[in-house]
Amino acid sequence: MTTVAEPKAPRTSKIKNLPSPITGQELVLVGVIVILWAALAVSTPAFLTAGSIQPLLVATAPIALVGVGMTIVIITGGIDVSVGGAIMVCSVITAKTLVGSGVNLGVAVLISIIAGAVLGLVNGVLIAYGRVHAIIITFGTANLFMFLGLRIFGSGTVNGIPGTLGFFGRGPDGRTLGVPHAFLATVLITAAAWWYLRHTAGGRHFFAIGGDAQAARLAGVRVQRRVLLAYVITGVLVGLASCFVIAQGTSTLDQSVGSGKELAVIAAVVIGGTSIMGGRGSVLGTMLGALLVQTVSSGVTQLGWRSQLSDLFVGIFIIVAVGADLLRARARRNR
């Protein structure tokens, strides 16, 4: 196979978009992060203590997770609306399954894995060769999943889920140093992600693809394969967070899980600097995207706000980062 490699002339290139070991959009959101931090910490003292920030992080997780195969699919110039009905039906496969038989972490983790990776393989054998556009497909999908998740809930809750993921929850088993298991996941695989995107030539097929695939195509790059991983990939990823999602909660999951999940990460991965257009993203904005949403939304609770406020700030955010990203493209079209 021929690979692609950037070539000496940048104005002709398909992957010059390619990020940098960290972009000024992740400058920014660090120092954001960092100023919000520090007036939230004068605002309320609590804040920057143990108790809060651990909740934080775990809250974090996976958003930020299932965020990293979100920015993938976007980068290829897709887009996925259908993951929070994803995380339902996984979550709920997998509690029902921690109820029904006792299974160990390591087999709770792996059936909720495969659910996810069957979901995502749907999604990207309909997008990759069915040759319809990915909002269309995922909005379809979404209400399906959501339709399957709610008949596999029954009429009802999912009661007496045993501690079994508690090695990804909130409590002293879920921690290691201080930092939530949860959370240093994420971060290892978003390293892996980050790493794969930068320094393989199967990590820049997948900017190649964003900025013309058909340029990408004619360049040796197996389009539909790529982007059918690309969604397999959100659906392991999803899999995951959703072990994550389970772990936060108590002995209960409700038919709320999932609900507005989609957004959330879509948000973070915008924020993060992830162009909507796609062919440029950056998986460590994503995470910094979603420190910055869970920290908002945090901060808006622990100073007695309103929580509509949350969602205004967070819409702030997307725009600004819209606004900024178009405004780049414009500067190098006129270069």
Contents of the next structure:
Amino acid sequence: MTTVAEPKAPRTSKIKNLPSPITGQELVLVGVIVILWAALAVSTPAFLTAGSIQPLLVATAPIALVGVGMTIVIITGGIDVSVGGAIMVCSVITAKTLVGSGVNLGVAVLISIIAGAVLGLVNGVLIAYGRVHAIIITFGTANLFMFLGLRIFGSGTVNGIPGTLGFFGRGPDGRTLGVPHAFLATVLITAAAWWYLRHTAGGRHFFAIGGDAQAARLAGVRVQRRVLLAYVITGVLVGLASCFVIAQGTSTLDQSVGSGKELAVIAAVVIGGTSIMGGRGSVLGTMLGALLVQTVSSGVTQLGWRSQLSDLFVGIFIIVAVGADLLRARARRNR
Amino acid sequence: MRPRFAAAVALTATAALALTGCTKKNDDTAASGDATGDKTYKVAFVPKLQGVPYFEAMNAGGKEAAAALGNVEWLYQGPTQADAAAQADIVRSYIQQKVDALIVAPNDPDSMAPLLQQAKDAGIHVATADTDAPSSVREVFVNQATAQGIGEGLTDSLLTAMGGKGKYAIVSCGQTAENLNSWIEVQKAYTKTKYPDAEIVDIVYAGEDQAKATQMATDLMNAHPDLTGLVGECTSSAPGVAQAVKDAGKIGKVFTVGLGTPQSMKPYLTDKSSTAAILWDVENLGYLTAWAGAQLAQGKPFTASNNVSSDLSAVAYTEADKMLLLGPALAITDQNVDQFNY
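Having gone through the form predicted on its own, I am curious about the other one (the form predicted together with its partner chain); can you provide its structure?
The next block holds the full complex; its first chain is the one shown before.
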């Protein structure tokens, strides 16, 4: 669907075969989210108030942000199941630094991003140059990262984390003019990634690799460098997202941090319409997917429904999204 | 089609693996000093998960008991996530090691019961501590406090702050956690009889995820604008509900209590976003657990009142339900929080 050529001859020679700026999946997601928000606004006392929407956007941010990196990785035909472990490592390093030496916000974010970038580099090098499938490598590194994270934790939680990262939190320090900083940063990064993937040669190369890595290589794409870059980008975003995670938690960080987040992120990416087989996808869809999942989770709580129903709904969304993707793929093949 | 199918299978397999938990084992043993001549009894304790302050404090108490008793080797190992399958693996490994006494705080009492039977068949004395497996062959349950004591302690602390009336909600953790659910049952019944003007409006489950517990508490406050109380039922949701109240700027309007460890609750007790943490002396619980394991291993019976140590001079044992009771629940407030270093 995304690689359909424009029927009319393009006016500028530069823009050829560009996908439409918004995909069908994204329109459907926007529709579903609008309907859900409207329904929740009617059926709950305060869903559509600042006190409810602001924390919802804050909670969406880390998943959507890591989802941007995950989308790029999946577009190249890879996957990164180590992001949960990486979040654990980055957040425990950052939290311990905050407690131990009281660094300021900028330094804390920088430390977390550097830690994330290093972990992403490990994944990227092993996958790009090791020629083993990403799922195997990242499954291995997921366990290594968790081991590393637990070692850094020692045998206790990190207590008394100062409020330095409150800039990204749920409280009043985390907003400017009512807009949560964590969400704003996520939107800006998503927009930048959207533009990069759509309008630059380098960005299009990710799609080429996911479509057919061999053909991309023959066409002159530096496949290994591109693949490496995808995992490093993911690592950097994991670093920033870890700061959001600390900010949203309590003043204590325990070892369950990051646990299961790889599945939450992959769910957002898949619901967003990115093909799990690579070659097609959109960071905008991922952001909408993350927003939909958090809307369902908050909605279920605010409606007073049983907590486990949100798992059921997310499961249905994933299956519907993957099913729609497979149907589209079949339609393309039969054309 | 084929590679797509393979990829889908691979993804599913990974998801399944990730769900069952990727566990690393991290042995932590504390052998007791001199056991020359006498037999040294291996007493193993499998917590729900290790690395959290709660069970680490139990471990510290267990080590202390082993050192004091002299003839006990205290073994301590748990899964890195509160996962029943990972915990079962550790229990199996202790059965193979033929420890003398095996004490478990089961994540899932029902699936633990057949394993305890297996241990008993292998000649190992089995017990539970912290969380019971009531329908199992365990010989004793080392109980930190009765469900009655904890449920009533939580309810009384919260409703005193709420002025004896109003709506409150509970943020619990694992949905199958036997002890959490038994406390919630007491909270429901006790609130109804003692505080007829108070009402529990919802009970939600956040797993062990602090950020999720905080978000759920935020959602609950939005769902019920007249909510004046929140209970964090476990050590990750207790600071979570307090953080949510603080973030929403509702300190003094919405009161919280919870089952929190002292050091993690200290900032919230200090800024009044949490009224009280209900707990017990966890190190003493570990001490009592190790002592009970040693008694079982040596075939010594429990008496109605047991002199365990100077701190635990009269631990009650009830024959009917085979239960050792640590004592009454403890309310930790900003006044006494500094007495606890975990």
